[in-house]
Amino acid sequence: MRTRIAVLVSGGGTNLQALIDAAARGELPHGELALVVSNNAEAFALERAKRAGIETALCLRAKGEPRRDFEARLLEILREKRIDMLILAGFMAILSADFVANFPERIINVHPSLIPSFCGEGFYGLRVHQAALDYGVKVTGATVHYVNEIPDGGRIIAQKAVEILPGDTPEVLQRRVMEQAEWILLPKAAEEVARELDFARQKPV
C-alpha cells in the first residue's frame, strides 16, 4: 500500500502541479496524492487538484481563532483520510511543535532559498527573493526540509543552486528558482520520503 500523501496549500499551488505532473509520469511510485487541503477558498490549487481527480478540504481559520483549535480540525481531517505525510507547497500557516509531533519526519517544506539563508519567520515568497537581491549574492535556489517546530528549522532533504542573473527582479527569480530548483527537488524528495515511509511499514515488528 503506498504512502498517502495531503498536500497543504494556500495560493496558486504551481509546485503541487509539480508533483501532480510527477505522479502522471510515474516519478512518484511509493507515494499516492490522496489529498490537497487549503486554508485559503480561493486558493487555485484546489481547481488543480480538482481537475487532477483529487480529494480537496477546507480548513478556515477564522479571525482571532486560537490556532490549536484551527490545528485540531485541520488533524481530524487528516486522520479521516488516513493520510500518512504531509506537504506544504506555499502553506501559509506555521504549525506548532504540538503538531507537528503527530507526523514526526513526515511533513515536508519546500523553501525557495538555499537554507540556512533567507529563511525562517517572515520569509517568504517575494520576500526571501527580494532579500537576496539586497544582499547580494550571487547564487540562491530551493531546500526541501523536514518540518520540525521551528520554521525551515528541520532536516534538509535536498538543495539546489540557481544562480543570480545581472537585472533580475523578485518576479524573475522566482520563477527561475521555481523552474530550475523547486518543481525539481520536490517530487524526488516526495518519492524518497515516500519510499522510506513504505518501506518501514512493511518491516516485520
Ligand code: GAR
Second form
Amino acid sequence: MRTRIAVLVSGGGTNLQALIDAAARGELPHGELALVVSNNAEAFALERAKRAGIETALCLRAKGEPRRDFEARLLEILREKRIDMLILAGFMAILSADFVANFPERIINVHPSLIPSFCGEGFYGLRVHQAALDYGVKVTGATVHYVNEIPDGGRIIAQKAVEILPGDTPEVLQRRVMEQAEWILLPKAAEEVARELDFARQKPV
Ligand code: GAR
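Which structure goes with the form predicted together with glycinamide ribonucleotide (GAR), now that we have seen the form predicted on its own?
Expanding to the full complex; the earlier chain stays at the top.
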C-alpha cells in the first residue's frame, strides 16, 4: 500500500501543483496524494486539488479559537482519511509539539530559504525573501525538512541554493526560488520519505 499523503496548504498552491505534476509523471510511486487540507477557504490550492481529482477538506481556525481545538479537528480529518504522512506546502500555521508528536518524522515542510538563515517564527512567504534582500545576501535558496516542535527546526532533507541578482524584488526572487529549488526539491523529498515509510510498514515486526 502506498503511503497516504495529505498536503496542507493556505495559498496559491504552486508547490502542491509541483507534487501533482510529479505524481502524474510517475515520480511519486510510493506516495498517494490522498487529501488536500486548507486553513483558508479562498486558497487557490483547493482549486488545483479539485482539478486533479484530489479530495479536499477545509479546516479553519476561528479568530481567538485555541490552537488545540483547531488541531484536534485537523487530526480528526487526517485520522478519518487514514493519512500516513503530511506535506506542508505553503501552510501558514505553526503546529504545536503535541500535534507534531502524532506524526514523528512523518511531516515535511518546504521553506523558501537556506535554513538556518531567514527562518523560524515570523518568516514565511514573501517576508523571507524581503529579509534576504534587506540583509544583502548574494545567495538564498530553499530547504525541505522534517517538522518537529521547533519552527523550521527539524532535520534537513534537502537544500538547493539560488542566486540573488541585482534589482531583485521579493516577488521576482520568490518566483526564482520556487522554479529553481522548491518545485524540484519538494516532490523528490516527498517520494524519498513516502518510500521510507512504505518500507517501514512492510518490515516484519
Ligand atoms: C512557498 O514559497 C513556500 O516555500 C512558502 O510559502 C510559499 C507558498 O507558495 N512557505 C513558507 O514560507 C513556510 N514558512 P505556494 O502556495 O504557491 O506553494
